[in-house]
Each structure stands twice: as structure tokens, then as C-alpha cells.
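As C-alpha cells, one chain now follows by itself in the form predicted alone.
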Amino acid sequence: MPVKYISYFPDTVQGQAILNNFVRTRRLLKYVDNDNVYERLSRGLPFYEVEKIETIGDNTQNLIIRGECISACAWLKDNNIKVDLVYIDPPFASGADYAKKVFIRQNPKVAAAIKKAEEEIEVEELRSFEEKMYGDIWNKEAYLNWMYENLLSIKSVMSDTASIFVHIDWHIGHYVKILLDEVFGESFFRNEIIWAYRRWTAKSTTFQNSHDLIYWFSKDEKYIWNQQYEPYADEGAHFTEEDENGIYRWQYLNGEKYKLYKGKGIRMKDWWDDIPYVNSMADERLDYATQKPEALLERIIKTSSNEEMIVADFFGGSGVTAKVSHDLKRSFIHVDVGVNSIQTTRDRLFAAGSSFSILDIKDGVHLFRNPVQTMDKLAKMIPGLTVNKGGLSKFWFGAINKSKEGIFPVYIPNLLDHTQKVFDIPIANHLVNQELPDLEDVKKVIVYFIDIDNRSEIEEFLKDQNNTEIEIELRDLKQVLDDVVVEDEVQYQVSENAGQYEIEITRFISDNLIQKINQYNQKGILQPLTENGNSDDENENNNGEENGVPLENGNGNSENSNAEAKTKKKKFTPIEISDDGLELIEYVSLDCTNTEGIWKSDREIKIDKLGYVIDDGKKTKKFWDAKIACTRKPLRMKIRNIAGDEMITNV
């Protein structure tokens, strides 16, 4: 459960609600479970224990933090930190689900492989599958108390200069700005941006969605503005020309060349539409669903802060903010719930050469890696439960059947909700008051918790609130989720030779990702697919999009393209795992400083998708020989499988 609360606003009293600070907060969240809402901002922000996971350098206000929002505010606020910017890219309440293409690593026992060295790989040749990482699937009350909760939590850790940029598109984005509105005051909206861009996308019968909206909102009437500008168009007869006093617009005009001024361009418009989308095969592109361009980054960035101030992303993704902060002398914090984002950014940001500490907040996050595939699990792990059991509402997961007692309904929290990860009165006051009295012929019902608020106090409050017959069972989840990962097993040889350590990983074995790719394979077998790999219902509902992100148009036949590729059959190849598993493997570290606690890379190396050797952040274009070598020796290991999974051992 939580240390402690702590209050959004230091002039919040004992006894007054938080939202009352704002006008119109109950007219505008009259949603499901409105009331909850309140108590928890008036509760305050749940403060967690953090650890310590990794140093990277000496710069220790650089942070990445595995965690939700508002927890990742609550030590922020804990620890006097206010961030200077705040770029936020939260979900769209678009009901897609967004994931990962895993790919399989070339084995660097086999011989054709290190033989192509020198060749280079076609992306198409490479064996992968994709894994779920998040479900942006909301219903609109649900998603609008969420986001307002995370937007008081933010404005709460701001500097009184502070800017909030926040990244949303239409599905959700004008209910958004209402909730900026209130959260920041109407006086304090500084523009809507419109960010266009170009993708292809399938037939349809609408005009093409083919922009987002970025509302850009000051804390106070002070707030950092650094004009940013286009360059002049070279239009007609008008040119830009440099000279040794600047750059000038210049003009002909009846033959005569005229100089009309000077300037560094023309000041930026509310319209970006300069700014690309990320191609799939640009430099930058990490294979991460809903990345966005550094360019787009930068120009914000540029805009609203300055040298050494410190820039905030509390959906932090692929950590593109917290790499053009590195890059523009700025301190940055990198907020996420998922490992695959906290380990894509850790990757991408030491290549870059930055310093920084990684955080875990022990708030139920680090029990899974990902909160989409622990759901997914959960029917399977607690025995003879069936989910989404007819006759009962959504409330409840499912239901266990037993043939002489009767159904028992069980209650899972939703581990991509963070209001349902602590148990406390106003879900206790639901489960008594709204769901047992419309259950019929049930002796007992089960309640899973992550965190329970005080379970002597719930426990109380449910005995003398409970007016029916039925038992409640209180659970703990987090000893169900410590079996949800099972740790991968490594074999290996270590030797030295004149002072010169060395590793050879003989065997790697990794039972979640055979089990996962065993599922594709399965999948793949069943269901015809087409010459890309993707099944033909796939296609129809890709919309022209690569991991839920749009693609550049470059040649407008996408239509044709589309169709001539559904035609098009293959046969299915199913993914095959060597003996020794090596292939599996995409990151090696050595830890020649401690034995315990904090991580300290002295070491590393990373295996692209590609199969080439990323050293100590410096890509080559060698293949992995299965070695690992260190001037000093190497006291733990930690490997970290294709899909992210990290195992540590001691050498």
C-alpha cells in the first residue's frame, strides 16, 4: 500500500476537497464513479517506495522512471523537484491496441550467419512476431477522470513558468481541452497546433485523418517563450540570399533585384506541417508504437525552455523527450509503466552518451512487465476461473464454478486502471452496495487486491456494510502475479587469459517466449496469410498504419498496393528456435563493481534486429560470436531477452 499521501496543492486543508479549487469540476465530470474521483484528490497523491535500479554517469537529475504518472508526481513532489516543460503523449481513448514487433536475432553459432557479415539484410528476411504492449481501449468517463487525475498530478510539480504541451487527436482531443481549461484556467491556453502529416491509409468513405492536435497551456501569465521560425519560401521572384550581414528576403522586380529584409525566417504558424511522421525506415525509428519524430520534440522544446532547465514526459514511449533533451543541454524525466519503454529509452539515451539514474516506484507496476499480457494470463493462472461469466456485470473478471456450491464471482482490478489498484472505501462501498445486492443464488465472492488502503479498516467497513448473506474473500494478487514471469535460465563459460575476461553464452532457455512463439506459430498454421506476413484480416484492418503508427505516403497508390498485396499468398513459414536458444538474447551486461543493488554497466552489449553488435552504444556491423569480454571481472550478468524480460546472475 502506499507510505503515505501527499496533498496536489500546498494550501489544501484537512477536511476540503481539492476539486473545490475549481469552479466548474462538478458540473463538467458528472461521469460513472464521479464521486470516487473526489475522494482520491482529496486523499491526495499515493506516495510509494522507490529503488534505486541503475546509474548511468554523474548526472543524477536526469531520471527515468518505471511507474504511473501520478505516482512518478508524488515523489517528485515528495522530493521538492518542479520540471520547467511537460510534453505529454498519453493514449487517445482510440480504442486500438498497440504493440511490439519482436524480432528474432540471427544465431551466432551458425556459420551462414557470421559468414554474411559483410552483407546487407533485408528487413523482410527477418523472422518476428508482434506482442501486445498496451490497450488504449477506455470508455469516455473512465478516460476523462484518468486523464484529469494525471493533469492535477502534473500541474502539481510544475515551476511557476512552466509550460504543458499536451499530444491528443480527435477521438478524445476536444474533451481534453475542456479538462485543460479547468485544470489550468482558460486565460492560461496558449495555442492549439496543428500537427499535419501524410500516410497512407485504406479506402474510405470519410476524409483522411491526417493530423493531431497539440494544446499548449502556461501555469502562470510568466512563462518561458523562445520565438522559433520557418524559413522564407523561395517562391516567384522571391529568394532568400545570405550576405556577411545575415540572411535577407529578397525580391526581383523588373529585372531590378531589390532587398525587402532581414530576418531568421518567418515566425512559426499554429500549423506544423513540415514534420513527418517517423518512416518506418528512417534512422530514428525504433520499431515502437506511437513514436514520434525528434523534430517534432525539438521545436517544443526549443519553445518553452532553456539550457539546463529540466523537461518532463510523464508517457515517456520510445523516450524520444528525454533524448532532444539530452541532446539541447536540457535535464530531463522519463515516465513510464511499461519496461519495454523504460529499457527502448535506458538504450537509446546511453548510446546518446547521457547520464542518468533509472527509479522503480514499488506501486504494483514492477510485479509485470507489461499490464496487457498479466490480464491476458490471469484467467489461466487462477484455477477454474472463467472469464466475462454470463449474468454478471462488468465489474466482475469472471467467476469460479463449484459443483456443490455454487458460482463465486471474482473481482480483478485492472492493472491498466491505476484507480483499481488500491482497494480501498469508495470500491469497498461499490462492491457492497451496488454489486452483491444484484447478485442472486451466490454463497461467496473473491476480491483480488493489488494494494488494500488500511485492510483492518476494510474489513470493518465491509462486515457492518454488507446487507446480504454473501462472504467476501479478500485476496492478495501480487502472489498470483509473482508467478506470472518465469525467469529465463543461461548457460555459460567464463575464462581469462592475461588479464582479459571472457564470457561464451553456450545456452539461453527463455519457456515465455517458446511459449509465445509456439502461439504464433499456431496462429500462423490456422490462418492463411499473404506475401507481408500479415493475415488478410490484419491487412483490412491496418489502415495503412505500422504498429498503430501512420506511414509517410510517398507514392498515393496505397489503395492498389493493399489490394495487389491481399492476392498475393504464401506459404506460412513457422518460426524455428535453435537448440541453444541464442537467438533470443538482444542485450548482455557485466557488472564488474557491485554484487548487489544498484546496477553498474561496465560493460555492455546489444544486439540490433539485424543481428549486428551495438558496443558499449556504438553500432558496428559485426555479428555476436555469443562473447562478452571485460579488463575487470565481471561479478553479475544480466541478459535481457527479445522481448525485454531481464534475468541477473551472479558469475
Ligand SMILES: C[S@@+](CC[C@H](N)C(=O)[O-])C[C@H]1O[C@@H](n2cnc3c(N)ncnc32)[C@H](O)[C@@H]1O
Contents of the next structure:
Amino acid sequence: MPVKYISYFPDTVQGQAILNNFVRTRRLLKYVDNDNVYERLSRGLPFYEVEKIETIGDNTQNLIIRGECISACAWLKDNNIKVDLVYIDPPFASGADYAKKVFIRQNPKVAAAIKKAEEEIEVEELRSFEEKMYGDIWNKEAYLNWMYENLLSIKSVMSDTASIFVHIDWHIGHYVKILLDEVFGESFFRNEIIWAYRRWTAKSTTFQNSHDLIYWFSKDEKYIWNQQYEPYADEGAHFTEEDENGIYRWQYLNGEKYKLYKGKGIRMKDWWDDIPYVNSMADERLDYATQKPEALLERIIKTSSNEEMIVADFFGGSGVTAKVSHDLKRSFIHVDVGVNSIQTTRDRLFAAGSSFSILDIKDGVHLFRNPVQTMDKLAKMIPGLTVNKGGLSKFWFGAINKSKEGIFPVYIPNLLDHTQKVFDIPIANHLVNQELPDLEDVKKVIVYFIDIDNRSEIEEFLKDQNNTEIEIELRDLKQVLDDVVVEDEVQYQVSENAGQYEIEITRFISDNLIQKINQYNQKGILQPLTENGNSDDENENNNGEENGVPLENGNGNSENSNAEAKTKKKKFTPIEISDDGLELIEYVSLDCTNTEGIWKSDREIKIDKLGYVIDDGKKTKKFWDAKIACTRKPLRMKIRNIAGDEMITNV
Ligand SMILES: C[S@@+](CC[C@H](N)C(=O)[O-])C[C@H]1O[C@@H](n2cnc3c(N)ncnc32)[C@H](O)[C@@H]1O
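What's the form predicted together with this ligand like, now that we've got the form predicted alone?
First the chain shown before, then all remaining chains and molecules of the complex.
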């Protein structure tokens, strides 16, 4: 449970901004659940304990924080850290379910033996499957309530001259603009930026959606503004001559000839069509669905911050904001709830030579990689549970069927929605006064919780308010998960030669991954796939190319359907993993400094999807040979598998 609650503003109750906003929200947009939002907001931001898990270099201001936006803001607020610029690209409520592509690496033993030349390795040969990263499936009201709280929490840590850029699209952008007006005030609206890009096109009876929206608001009247320019449209054609004063052209006015010098360019407009999407050939591409281009962030960061200021991204994803902030000599705060984002960003910033700390917020949300995967796991882990049991309202995750005692409806908090994380009075109230009276022939319900807000008070409340005969059993969800997440195992040999230590990994066993691969294989074998697969109407005229140029999908939402179309074109070959399992390793790090506590990576290698080694952040053309060496005695070894699960073993 949260250690404490921190008020959104010092004077929440009297705060004009908040009260005015609420009055207006109630009048303009009355969402379902508004009252609960009000209660949660007046209670404050939930503050959890934070653990520092790794430090790289000695910069104490740059932070990568694993946790939810709201809990991260609580921590920043408690530590009096204010940010000078915020860019967020939150889930869009698009109905999409993003996935991380997991690439099986080359087995080092095989790679070393046949020493394949670079051109011989076709990316297509790489075996991959998809892992769910985070879901984007909401109803509008839940999404807007969630967004409202996120925006208020972010506002509470913005410095007086800070700006916020909210990247969104047509799905929900028009509602989010109203929320932003409410939270920041209409008079602090600065721009609606259109980012237009070319994208993978599907056959359609409407125009192709090929732009995103970025709303810019400032916290106050004074804000950082550095004019940006774009090149003159006719630059190449006319500014051709040069003298000691610069490049010029001639202009004729009333018969007089004037020398016109090239200026900085045309003042930047609010629609940007000069920044392409990060396509698969781009150097910056990291296989993170929804990854945004560095050039986009560069423009925003240059416009609204100065060197040494703190730039924050509370839905940081692949770490683009942090990376560009580092390049532009700003400090960064990257927050994300998913383990894959934290690892991708860590590796990206490490390779860029940055220095930072990684913090983990102990809020129990990311029990297994990320909330989506945790929810999936839960469905399988509770014995006898049937998910989405017919006849029950959506409040119930499912039901357990006990032949003699009938069915026991089961409530599990939706981990994608932080408002359900703490089992509190509003949820308890909903349970006893709205859900229980509707249940027929039910003796007992089971209520799982991650956090409970004052257990004895809640138990008392349930006893007093429950006017039915139904028994309510409270269960701790964390215990269920603890039992199931099985750590990977490793076997290795250490050798020492003239002060040089070498570890050779001989075997890696990951039950989690093997199970996942077996599922993938079974699904593939059962699916009737055609060899060329493009005979159906869907694929007609829709091969992801325009004028022979392969196009990337736009905002990432069509990532899955694109991938599916590609999969359909191939004959299914099951993935086979060798006995030593070395192709399941993505990253190995050695800590030669500490035997416990904060991780210090004194030596690390990452194996890219082609099997090449990235050695202490530097790309090489060497295949991995299953070894890692260092000049100091290794005390601990960390191994990350290709799906992002990490294990640490003392050497
Ligand atoms: C659209 S992606 C951001 C992509 C990013 N702009 C980039 O260029 O890589 C949204 C991110 O929000 C994260 N996320 C979802 N809910 C969150 C929450 N409540 N707090 C923090 N991060 C969250 C997801 O894990 C995902 O990485």
C-alpha cells in the first residue's frame, strides 16, 4: 500500500485551479466514475517506496524510473524535483494491443563454428515471436479519468516556466484537448501541432490516417520559447551566390536591384511534414512498437528548453526523449511501467555514453514484465478460474466453479488501470452496494487485491455495508504471482589467466520462454497457412509498398496486422531451441564492485538480433562466443533473456 498520500497541489481543497476545473468538468463532460476521481484526487498522489537498482556514472539528476506516471510524480514531488519540459506519448486508447517482437539469437556455438559472413544472414531467417507489451484497450470514460489524474500529477511537478507536449491521435485527441484546457487552462494553450508522415496503407473507404496531434500547453504565462526555423522553400533555386557576408540572391523592387541575404529560414509552422517515421532501416530503430523519431523530439526540446534543464517523459517507451535530451545537454527523467522500456532505454543511454540512475517504484504493478502480461498470467494461475464467465457483470474477472457450492465470482484489479490497484472504500462501496445485490445463487465472492487501503477499516466497512448473505473473501494477489514466476537458470565456468577473468556460459534454461515458444509452435502448427498467403482480398493491393518503396506503419497501431500479413506469407516452421539454450540470451553483465544492492555494470555485452555483440555499448561485427571477460574478479553476473526477464547470480 502507498506509504503516504501527497496532495496534488499544496492547497488542494482551496486551490482555485482544481475546484474550478471540477465544477467545469462536471458541467461540460460528466464521465462515469467522476465522483471516484474526485475522491482519489482529494486524497492525493500515492507515494511508494523506491529502490535504486543501478547506477551508471555519477550523474545524480538523470533518472530512469520504472513505475506508473502518477507514482513517479509523487516521488518527484516528495523530493522537490521540478521538471522544465514534459513530452508524453501515452497509450492512445486505440484498441490496439502492442507487442514486442522477441528475436531468438544465433546460437553462439553454431555461429562460431560456421563463421557466417554478414551478407549471408538474412533478417528473415531470424525466428521471432511476439510478446505483449502493454495494452491500449479502454473505454473512453475510464481512459479520460485515468488521463485526467495523470495530467494533474504531471502538472504538480512542472516548474513555473515549463511546457507540456501531449502526443495523441484522432482516437481520443479531441477529448484530451478538453482535458488539457481544464487542467492547464485554455489561456495556456500554445499550439496544436500536426505531425504528418507517410505510412503503410491499407485498402479503405476513407482517407488514410497519416498524422498525429501534439498539444502544447505552458504551465504559466511565461514559458521557454526558442524560435525554430525551416529552410526556405526556394533555397536551392535562388540563394546560390556567396560573398564574405554569406549566401545571397538578388531581388528587384521598383527597378532597383537589392542583395537579399539568406536568413535563418522560415519561422516554423505548426504542421510538420518533414520528419519521417522511424522505419526499419533507420539507425535509431530499436524494435519498440510506437517508437517516435529523434528529430521530432529534437524540435520540441530545442523549442521549449535550454541546456541543463530537466526534460521528462512519463510514458517514455524506447527512451527517445531521454536520448535526445542527453544529446542536447539537458538532464532527463524517463518513466515507464514496462520492463522492456526500462531495458531498452537503459541500453540506449548507456550506448550514448550517458550517466544515470535506475529507480524502481515498489508499487506492485509490474509484477511480471508489465501489466498486460501480468493480467494474462493471472488468468492461468488461479486454479479453477474461468475468465469472463457469462452472466456476470464486467466488474468480475471470472468465476471459480465449485460443483457443490456453485460459482464463486472472482474480482481481480485491472492492472492497466492504476485506479483499481488499491482496494479502497470507493471500490468496496461499489462491490457491496452495486455488484453483490445483483448476484443470484452465489454464496461467496473472492476479491483479490494488490494493495489495500487500511485493511481493518475496509473489513469493517464490508461487514457493515454488506446487506446480502454473500461471504466476501479477501486474497492477496502478490502471493499468487510470487509462486509462479520461475527464475531462469544458468550454468557457466570461470577461468583466470594473468589477472584476466573469463566466464563461459555453457547452458541457459528459461522455463518461461520455453513454454511461450511451445505455445507459439502449437498455434502455428494448428493454423492453416498458405505458402504465398496473399490471395485474400485483404492483401490485394496492400503489400505495404508504395511505388515500390516499403512503407512503415504509422503510429504503430497496425503493427500487429502488418506482422500477421507477413507471417501469413511464410510457411510455418516451428522454433527449435538447442539443449544449451544460449540463443535465448540477450544481455550479460558483470558486477565486479558489489556483491549485493545497487548493480554496477563493470563489463557488459549485448547480443543484437543478428547475433553480433554490442560490447560495453559499442557495436561490433563479432558474433558472440558465449563468453564475457573482465580484468577484475567478477562478483555477480546478470543475464537478461530475449523477452526481458533478468536473473542475477553470485559468481
Ligand atoms: C506510445 S508508448 C511511448 C512511445 C515513446 N514515445 C517512444 O518513442 O518510444 C507509451 C508507453 O507508455 C507506457 N505506459 C503505459 N501506461 C503507463 C503508466 N501508467 N505509467 C507510465 N508508463 C505507462 C507503456 O509501457 C509504453 O511504453
